[in-house]
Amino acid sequence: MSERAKTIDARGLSCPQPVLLVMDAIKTTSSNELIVLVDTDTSRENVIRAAGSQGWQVKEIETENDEYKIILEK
């Protein structure tokens, strides 16, 4: 049975902190999906690049009020 998608709230954090949180979550989750909340273009791009290096893909990106909800899947 797969774990429910974990949500990582990295809003207000500067890089590399969002990337480090995502990398830790990737290492520890048994879910095939992660939800990442960030609030800068740089964090969005760095999280996507880091997740991609671990074999994760972007399923969906939602933008609202200069914040991003990135849904990643394995």
Contents of the next structure:
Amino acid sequence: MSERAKTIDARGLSCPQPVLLVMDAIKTTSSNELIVLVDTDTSRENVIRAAGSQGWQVKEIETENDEYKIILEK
Amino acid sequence: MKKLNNFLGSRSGIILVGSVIGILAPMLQKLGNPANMGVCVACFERDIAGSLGLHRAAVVQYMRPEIIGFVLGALIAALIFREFRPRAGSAPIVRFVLGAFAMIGALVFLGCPWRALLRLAGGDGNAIAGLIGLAFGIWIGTLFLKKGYNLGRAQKTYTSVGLILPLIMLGFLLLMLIFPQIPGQSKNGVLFYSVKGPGAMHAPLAISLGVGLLIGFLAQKSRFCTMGAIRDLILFRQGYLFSGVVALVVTAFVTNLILGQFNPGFVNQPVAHSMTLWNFAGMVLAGLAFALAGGCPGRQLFMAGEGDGDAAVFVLGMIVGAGFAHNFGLASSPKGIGPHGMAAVIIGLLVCLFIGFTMRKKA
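So that was the form predicted alone. Now I'd like the form predicted in complex with its partner chain, please.
Complete assembly follows, chain above in first position.
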């Protein structure tokens, strides 16, 4: 049974915390979707690259007030 | 501009930045910078500490324009690409202490990770012990990261907070223009200048500043980080950043060969000592401190340029750490480690372990 998409709030965290959080979530979630909040371009790029290495793709990126909401899907 | 943006954010971009550093550092040496140093972040911040009189080691005092350029180049890139994000408040005192001990460890080895790579590319075999130590220190850092170590969240803040370190660097540049070096004199106005030793060796100011601005601009956008390169290999088996490190070593090696600057060996290497254990241990301390702080010294300068006030505190910690290193006899010289270098490395490791074990609140 698939669970609801989990939201990971990685705003304000320095490298490599956002990637670590996303990798942990990818390992533990049974959902096909993950939502990641970040507030720097470096974190956005790192999260997308790390997720891609695990077979997850970007479904959508929403930008608001210099922050990014990255919706990832398997 | 968008094409440049996309390119610098790719693997090709990180390889380009590693190559630019690998080519320009040996060329700066040809133009006057110390041998196998090129653009060593730790050494040059140490020279800045000396030029400000924070330590009085007469042979290492010069307001290095490369460092100023790194921060201002990163600021320019961040403004152009709309990545200037003022932020601060993630355990600043811890970042300051990590910066200070990172510098002390680097000065026991005699170089930052960039210089370790440049020393290797120049034929200095002692760099191998340093690089193994660096990787070992970063590996310890990854163990803490896996256990939930983090320094807590930074907050968005005022634009002026993000501009403070770039403005300090601009101030340093102005001081240098107001009080330029007078040949043969060890001081002009408030600034100290070495008349002999590594601090007296430098490329022309405009060239040094130009190279610094170029590297700062490119590296901000490509996220070049030598510590991150090793950390990501260990933690995620990800070689993205590491490709930049490889590019740096290969291009620096070829450039040294072309310029006749490749001198293989372990003894009588420029601004280096051959005490293998302490080359290793110094960089274990530096590597662990960089890993706990989230970036190598170059990366901290670039992040400070894009508005990260916590990275700026790390940079100031490094500059003050250089003051301690020379005032307390912690820094090495070509003769070997300083009288209190061993004690400093042990204390530094204990402090880093204390930070690593105690700051494990889950985000």
